[in-house]
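Next up: a single chain in structure tokens, the form predicted alone.
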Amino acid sequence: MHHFFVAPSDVEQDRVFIKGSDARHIAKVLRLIKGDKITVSDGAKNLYKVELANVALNVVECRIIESISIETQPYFKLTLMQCLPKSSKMELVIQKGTELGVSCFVPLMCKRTIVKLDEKSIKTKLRRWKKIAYEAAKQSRRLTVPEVLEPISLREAIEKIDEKALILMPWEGEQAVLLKDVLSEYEKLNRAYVIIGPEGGFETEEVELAKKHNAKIVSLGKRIMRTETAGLYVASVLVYLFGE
């Protein structure tokens, strides 16, 4: 059963209206017809099981069969702050991170970040990243679509962090403190931030800046992971321990 998202305003009494590119996808790609059933989330409080009543390229009208009141926001919220990697690796991080349960992605610009984006490139990339998060949320049947924010500097990002939350910065220069050592101190968590460096790693002064804002500097073990692997690895561990 296919899954889609709508705005709360697209739900009227016993009807749900799917518009735009999703309507075209239903009609032209999936070739669903009247009587077919799908699920729809309004991103707020409800998940709907619906039956297609009228299929057109601009709007698909659905009849609500079942409405399930849900808690759309998981108890545990994870923000992945990923320094921009080369090529299309950020797309991989967002796609797989969405499937794993990341709540928010913050692309970072660090001192050793190789990728340089101008204002036009940022807008283009951001549209692409948000689309990937949306499609991954549909595919994995998430109830909400994670946020994808504009790229910002590491300093700007750290200054916006809630220092009462758990802040993790994996760093290859850390030898004594393992990730599992820090996580063993927590039975429950409702919010965590993970800060992942670029291909060349963090500079020492960036690590010191994170420490001043209460970040836990941790080792992920003897193996050195690629930047696009490290964040997904930590996200998997955190969601397994503290997620839904």
The other form holds:
2 protein chains.
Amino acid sequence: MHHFFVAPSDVEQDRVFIKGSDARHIAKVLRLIKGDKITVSDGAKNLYKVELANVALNVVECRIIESISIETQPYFKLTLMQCLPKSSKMELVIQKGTELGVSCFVPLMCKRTIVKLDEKSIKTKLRRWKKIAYEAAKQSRRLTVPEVLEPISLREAIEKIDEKALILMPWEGEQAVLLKDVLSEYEKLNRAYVIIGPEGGFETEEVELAKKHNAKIVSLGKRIMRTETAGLYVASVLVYLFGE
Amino acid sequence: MHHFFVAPSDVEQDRVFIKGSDARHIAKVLRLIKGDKITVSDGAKNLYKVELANVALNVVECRIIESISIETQPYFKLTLMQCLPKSSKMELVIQKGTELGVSCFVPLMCKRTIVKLDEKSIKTKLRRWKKIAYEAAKQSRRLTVPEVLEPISLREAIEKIDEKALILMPWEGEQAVLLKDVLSEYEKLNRAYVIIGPEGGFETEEVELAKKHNAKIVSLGKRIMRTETAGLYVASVLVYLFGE
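Moving from the form predicted alone to the form predicted in complex with a further copy of the same chain:
Whole complex next, starting from this chain.
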């Protein structure tokens, strides 16, 4: 069953209105018609099973058949802070991270970040990244679309972190502490941050700064992963251990 | 330190000879010179720290400084059987899977596989996939280059599997058994197969066939992952749990 997102304001009594490019997609690409059923999430905590009542290119009117209650218990929230990788690799991180269950992406600028973005290209990139997160959330039938924040410096990012959460920073220079050594201390977890360095790795002072803010510096083992792989690896492990 | 692979026959007493495009890469791209140190693996079980003795475009002669012993205990062997995904996604699976620690890739043809390959394009693809595995193994400093086999049918693949190993087949149709339910039964594991379906999923008879050969059918949870993400997710989890 196809899955779409709307804003809470698009839900009125027993009706849901899907607008813009999603309406066009329903009408022209998926060619759904009156009577077809889809699911719609308001991006917050409501999920609806709906029947299409009227399909037009600019707006699709749906009738709510069933309001599916979502567990309101705290769920696992995972923030992936990823130093901006080269070329289009951030897109891969956001698409795959969304499928895996990352809740929030924070693109980082570190000392050794190679990519330089001016204000205009940041806006373009951010728009594209949000669209990728949105599409991946639809495809993987997530209830919420993960946030993608504006790129900030590692220092700013670290200062904003909730230090009571688990903060993981994989680093090539760490030899003694494995990811497993840290994670095996937790039976349950509802909040984690993962901070991934750029192609050239973190500088020692960046690691020291993170340590001061309670980050756990870990080794991912003998294999060296590319920057975009490291974040997806740690996200996979965290979601497996704490996400269901 | 840069890392290269040679054939066992390229090692003679205290000398290692790096040939072909790798020699050219050392000389022209990395611009390494006499006296520089690198590591070389013979792709089997020997790892050498070497010093460059003579750099030429067609062959680089190295002197072995140190023979690094590798644990010869059984290690975790992971075979990823991946139904051929569309476009260049198999390349992503092989590159990322190699970084994560997959030992062998088996491209599969399933009932709903969309990609059709003739004999000529199989040869071209296979050459390219092997090169990607080789490059990713170098980059991630693995001791061995993972195998990439020729595409075969799901039936052929399943019949070749060692049924005493753990065989995992994630399937959308499975609701009751989670990946965790199966994996929590194992404390150690040295051999696993993961069978990943194509974009449209497995047909029921394919699942039944796998079950007969002792495969565990599992759900990856509520989120629907793309075919290329599912394999990398399961590989991440297995390598985390059993790989170090």
